[in-house]
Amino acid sequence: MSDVKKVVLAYSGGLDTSVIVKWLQETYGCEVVTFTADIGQGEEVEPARTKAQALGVKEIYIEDLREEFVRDYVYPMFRANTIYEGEYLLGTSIARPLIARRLIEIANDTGADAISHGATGKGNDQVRFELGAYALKPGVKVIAPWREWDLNSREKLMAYCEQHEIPVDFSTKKKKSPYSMDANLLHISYEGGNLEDPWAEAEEDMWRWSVSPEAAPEQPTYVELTYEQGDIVAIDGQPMKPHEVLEKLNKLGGDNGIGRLDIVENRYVGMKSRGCYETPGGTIMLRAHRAIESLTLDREEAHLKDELMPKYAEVIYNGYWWSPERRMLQAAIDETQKSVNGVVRMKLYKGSATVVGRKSEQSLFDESIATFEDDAGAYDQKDAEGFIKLNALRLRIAAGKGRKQD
């Protein structure tokens, strides 16, 4: 007899998690609570309710978390200009801590003994979900079916559905999608299919959010982004909530062929993985944020922040959002953003997002000093001689002692 009486499942309503509902009921003899989060994946989430009810689920949670997702997770991450391994904007990674938190909160509210998810034993998401869960509820039991069952192929999953009379969409039953996809307001990812060959080019009809740069409009689109303390609060002077900002920038970016990425990344579990991503709004946000910081941050502050960023990115990628090191880094990053206020003008054209203007009342750019014209004594160029000699002192001493310089 299982000691698990009730489990909260992160439920998408798709094939895998529908099988998991029945498998949990059968294997553990437990009651299943489903939790479906709308974080901007672009698909209706309400049908998950009907599917869960058909599987005998009594407690069903379906929540619109789009604003919270962007405000409390995406925006803080972008204050750090976060990219993993030089390219990946962490679209999947940043959604997992929010889902993990709600799983635990629902487990507490419903008196559940365990939580469950549909992540496989090969990927990063199992780590992210479970690290978050253990950080928020140390004694929680986690059930990861992909690490327990033998339903390790689509054919076996389909056979299980037929055996247990689990309804499957006709289109899904007849035609297998070639890609494993994950979407939210920040991005959509693609893995599997022909992408498992790193030499194979992604097929054009795979992309869902963006036109190809070649097919983008012949005329550029200009957009002005207003920042307050490192966050975008308005587009073209129109105030917007965080999730509205990202929705708007996704549309503008996608229409102009911006945000496509094809990379091989190093997963935390040890393997390399090839994936393609569309992050149109995030690509624009990253460029614009660095532009407003270039005006408003002190040089050493900006450079130190850039040194911290790879560690911050790794922490999020590996699933440690709820860790003390992430909170420590976040506090340092957020402190730098107090002066990051102003407006950035972007030019969107055929796959490129180019900064063409920036202004701020807290700008550290002093035209009277930087000018190539007469600066009226604002900067004494003679001062540079002593500065250079002092900084060259150790080099001069070494050379004078005969140290080799090549």
Second form
4 protein chains.
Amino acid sequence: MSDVKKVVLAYSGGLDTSVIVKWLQETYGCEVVTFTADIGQGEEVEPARTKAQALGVKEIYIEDLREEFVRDYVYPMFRANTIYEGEYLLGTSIARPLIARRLIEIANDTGADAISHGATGKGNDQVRFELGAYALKPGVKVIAPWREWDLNSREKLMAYCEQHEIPVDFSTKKKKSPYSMDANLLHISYEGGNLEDPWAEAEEDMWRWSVSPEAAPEQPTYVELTYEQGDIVAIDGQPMKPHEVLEKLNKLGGDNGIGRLDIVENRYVGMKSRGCYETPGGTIMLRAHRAIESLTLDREEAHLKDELMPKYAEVIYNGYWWSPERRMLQAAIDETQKSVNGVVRMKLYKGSATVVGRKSEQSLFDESIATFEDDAGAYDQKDAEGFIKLNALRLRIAAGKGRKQD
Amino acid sequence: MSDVKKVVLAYSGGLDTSVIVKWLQETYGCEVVTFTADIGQGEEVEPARTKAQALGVKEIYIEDLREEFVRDYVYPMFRANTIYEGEYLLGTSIARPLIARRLIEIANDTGADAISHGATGKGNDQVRFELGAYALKPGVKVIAPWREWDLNSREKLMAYCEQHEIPVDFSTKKKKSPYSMDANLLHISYEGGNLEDPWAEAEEDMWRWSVSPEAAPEQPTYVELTYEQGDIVAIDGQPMKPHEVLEKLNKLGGDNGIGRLDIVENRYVGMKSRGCYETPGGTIMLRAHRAIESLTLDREEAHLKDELMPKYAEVIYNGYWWSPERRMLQAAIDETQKSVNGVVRMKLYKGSATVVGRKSEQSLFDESIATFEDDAGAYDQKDAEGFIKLNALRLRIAAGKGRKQD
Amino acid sequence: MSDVKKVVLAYSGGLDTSVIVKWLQETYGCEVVTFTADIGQGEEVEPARTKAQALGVKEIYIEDLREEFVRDYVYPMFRANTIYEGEYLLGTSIARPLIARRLIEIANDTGADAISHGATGKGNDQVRFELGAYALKPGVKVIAPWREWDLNSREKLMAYCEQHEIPVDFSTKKKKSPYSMDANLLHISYEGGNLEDPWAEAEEDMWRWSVSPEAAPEQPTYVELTYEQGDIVAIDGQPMKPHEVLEKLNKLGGDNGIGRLDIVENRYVGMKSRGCYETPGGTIMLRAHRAIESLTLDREEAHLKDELMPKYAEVIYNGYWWSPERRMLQAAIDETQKSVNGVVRMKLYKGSATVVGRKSEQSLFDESIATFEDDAGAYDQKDAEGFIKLNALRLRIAAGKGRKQD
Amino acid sequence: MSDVKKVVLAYSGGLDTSVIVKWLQETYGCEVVTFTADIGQGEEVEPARTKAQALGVKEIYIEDLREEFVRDYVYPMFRANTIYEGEYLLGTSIARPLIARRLIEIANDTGADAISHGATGKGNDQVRFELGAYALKPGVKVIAPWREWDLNSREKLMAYCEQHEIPVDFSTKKKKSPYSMDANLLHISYEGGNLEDPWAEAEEDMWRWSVSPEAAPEQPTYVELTYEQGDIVAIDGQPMKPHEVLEKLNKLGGDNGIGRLDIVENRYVGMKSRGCYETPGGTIMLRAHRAIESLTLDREEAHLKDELMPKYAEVIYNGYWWSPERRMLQAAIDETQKSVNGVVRMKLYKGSATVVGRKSEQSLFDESIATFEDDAGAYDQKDAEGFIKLNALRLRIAAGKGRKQD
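Would you mind giving the form predicted together with another copy of the chain, to go alongside the form predicted alone above?
Following is the full complex, with the preceding chain placed first.
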């Protein structure tokens, strides 16, 4: 194991990754570079510096990636109305490619030959980190301590800390939670604990980002979202950067009890797992984006997008952001968004985000044709007969030849 | 126009179709058979008998098709988690094939050579009725008065009534509504009026089947749905027939402000239209069905279902229920539902239908593998390395040969 | 019918479209502009000028569009390995959007308010011309004489000619043929005559562009095709323009009996029809393109292309070249072609075009990994175990829980 | 390694698997059961008995599975017109699920707790065997010697034989071939040797099942294939069992130089490999099946089949025959084949299999409508106008609102 000289670690500053720093140094006898990013997880990242220094780390990267995260990953994904398995907004999945890319870029900058992460061997995140790393630097060595070491219980981890004088006071907050959690600007997730029984309802005090619908205000909140080329650029007429948009919508959504989700999902590694998610802003964005598209997209491109979406969601969920198939799908999706401009008006109320209005200068809604009133000849109802007759022709021929139709 | 001898009309008992009875008799000099069905639209159908008799109709069919409607059309559609354009639950679309089939069967029984309906030339329903009719009886003559006559305003219709002594007191209720409405056990729809401006919020007094979320009870309602082969067979342990299930869920959903929808959709005839829908029971069913599938479906069949769903929805929306492509898709869908058994627990509260638990004897969720705790060797984390390495191989080779990956 | 002032006609110079010139002048009392294009149909286009003049046409457009046709339509289509219904290379379909575009551009240039064509009311070409025209100039008036007039037999046409002093000596060659034919650089097609019986073998003397395999040379011909970004840019090392490439391959293919096809296809208007086609160059191009892609495309983008291809083929066949869905698909396809560079070596022999070699500087084929010999550690066979184990996990869990697997 | 008591080995009787018998006995100290099947590979299977006995095997299974192979695997696959990556007829892939199933059934019959095979760690076959095994018997132990041992060269294998007194005279024929080959009734494959250079043309003496097109007869052979529900049941009117059909077509095809293929394909394990294949009968069957479908399938079900086919091919290629997704796709495919009955006439000549006629009592080809002659009103050409107008409506609205269409 002596062939690794320097490794870049995705470092949260928490207990687990602190142990990993030490373990890498010991096991591989290599230098460790730490990389800590603010992607909106809601915790200070700067304290990671002192902790890393205390562990003897010399090269420490601490970065605010919130804008880049939303602009280059979350926004492109939402252009596709992406949902995994009909429910999940991919909050964890979409953060991994950015981390993978920065890990590799830092490896290149610091001359590191390996990267490492704190994801377990049962989950999707290891796959996402590593597929990204291999795609961007094919010769990189990946070290996944959870798949290698035998520190597979909290007791062993604590013993390791004691033995190696790693201060255990950090991350006490997390220690108290019975759930495995992950957060970024798009969502916070919960797994484990009593959630491992899919019949058990999540406990109210688990949720952190939203009030319960019951506790939300009695009065609805209305909000107007302005779209340019499929992306939100302003809220209530106020121009904002992508991550500001999401922060604002998280606040609005969370205050109104919006975005809680409780599902059983299929992991890429082959098992089902139960997870709870809070995605307040994303839940609003998904419905609003469909609404602005309903006015501005052509029917056939909209339907084709819907047919491609499950595949696109799967690609992201499974960790193939940095792949030719993702780029190919993105090219198709982005091609459709040029005219997706306008404003959507949403009503937020006790858990629901409802579209109540939409308008656009690029609207393809034609009142003169759609009207129930006299349309002054804009549409010739007689055309419908030929339309139906020829669409029915293949069915009529088949039935005429005795082919069973029911 | 003398070649039509007898025509079967889809007759609601309302003003429009009453005018059509007379118009058909006059214009085609033919006998009219009326067909009125209770598919859960919430109005008495029996009064249609007297009205038809008053118009000189001799063969009058009045039928309760609620059970058949839900069992043979709504339920199979929900097995696919069917949604059109990401939002619409196809409440109108799914009722048409049943009406088309009965029209043709009655035509066969009564020796009629034509069928007729009251749908306009701008909408999807004419297509759905007629595609079904042609598929089931290829030589049938279809008469669509709205595409033929010049009674294209309410004034002209009223004048026609007066001239032909058609009593206009019926359907006074509908006359007052500014909306074009359609209802069956699955939903009620609203179009026209001020909805023709997609920016205008629907007025509260438009909605008929649900209270507003604001007016819904302060306490949530919990309900347990039992599935067999993808269909709900019991509510809170109480066995029910399909239409009883939907009636019950409509009541529960409506009482809790669930199932309102306000969208712009793409019609098959080529225009966008704005519609509002109330689908209380269906909204609950959709989420619940996904939840029971999340436990009982294999990942790949679930994903394949999701990829096929938009096509299946389009087939139904466009009116191709009676087609080989619908049967082909249905065969694939139904093949997956054999083990979709179990119970889903839902929370209904002020507009939201939320899954809070699911269980099944056919569950594929394996706690011993999914657990965050020690799994006693049920899953070997080291397998993940090979899994990732080979999945990454194509990406690594490409990157190694200088292929750009970002 | 007096509201048409000027109409641009797709004019071949043949009998039918000459009659149409006169019929338009008479029926609509409007000026006729003729448009005749050389798209490689193998007939002189210049004679159309005199004929048009003789019919009183003042604005006559005669253009050589061969290069544009292959570069902007045929080549993009072949990037997708496009085949309709598993067999048909879309030779007729792909020429229509170009004609439609020029008709509209000429209408704009000449101030015409209508366009016209000589396609019948039973075929796909009317749809393709008209969808293109409406998409590019939504207010245009389209006149389709074959759907309007009663000159629906050759006798009536001849009588019309005599009556209006249209010289009938032109197109005598076509008159003798029992087949309806259409040709451009990509193919020549045959319909009608004894082909209307799908069991009857096409007669040898029907085929015009290729010798029979039996009559082809006893020695194979080898040819090397150089690709850049998915398009052929050189043959046997000789740089050529797109239309020169196709002309050359038509010659090589035709000489070797390559590219004959005899199928029953499904028309967009709802009927089946039997057609025979000669596509010598296209048949070579299709196989060669797949071969260069086999070296240079990533697996997943290649598979995704294959999944999208039938839809793309349908879009073109049905006449939706000028549509958002075609642009969306094209964006995805073109995204994949950046590295599709290299050389393919083909063997042409008595009806077969066989790939015998392919090479590329962007090749993703890695001999060091693929080899059956010792690979010096490039690939760790032990990775396969984890790969298989995790891919099998969902199946094992299901089987372990008693789920039937066969 | 002492926990394996009995292992069922897929035993060819050749050198490699004979070594495996001994190696399993030695390494695992377990009893070995051999299973040798005739699936049409063209070699006697009975000699495997003596060889196995000589190696001390007590339970020896030798079976003729040709009929089952073609009836239950090859035929269902051909109903989908299955091709992998546009070229490959899946000859190797489709034989694996049958072998996997028999291995597991024999394991169950003999009380074995493990299965073993002679596939390498680089290929697809290991995946196919093992996915099948795990799906059918989730607790089975799989032993893949090529991934475990260090006998990774022919020299080491020979040394092992000498050391363990394994007679090396068998399989001398194969030893001489520079290619890795695999054969069954559907095809014979070649990999390795000079094929590892994708630019190198395969040598003529490599091919074993077909004459070269150059050496094929100067006179074409005609053959008529009778279909019932998508499967061939008779050749030239002579009823035959499935495997007899394929044997006969292999003979006819091979004699006429039909079915050679030379491709670079993407393996599931992530690398590209070059392979040559001879699939004489399959090549004829593929074209013939499309031809009978062209007459008897509805357009939309045919198109949907084409859209699903690449996925279905991938499922089989990757080894997921025994999976819910394959069953789901098969249900859809088989649903379409009920009326796929009739006769196809093929011309076989020097490498080409050409369809020259097709007929069916379930034909949906309607001469009275398709005809270029007077159709006596079967089709109203005026219907086409409405059909086009409404299909164009969305494009016209978009263009009318200034949306760019080119």
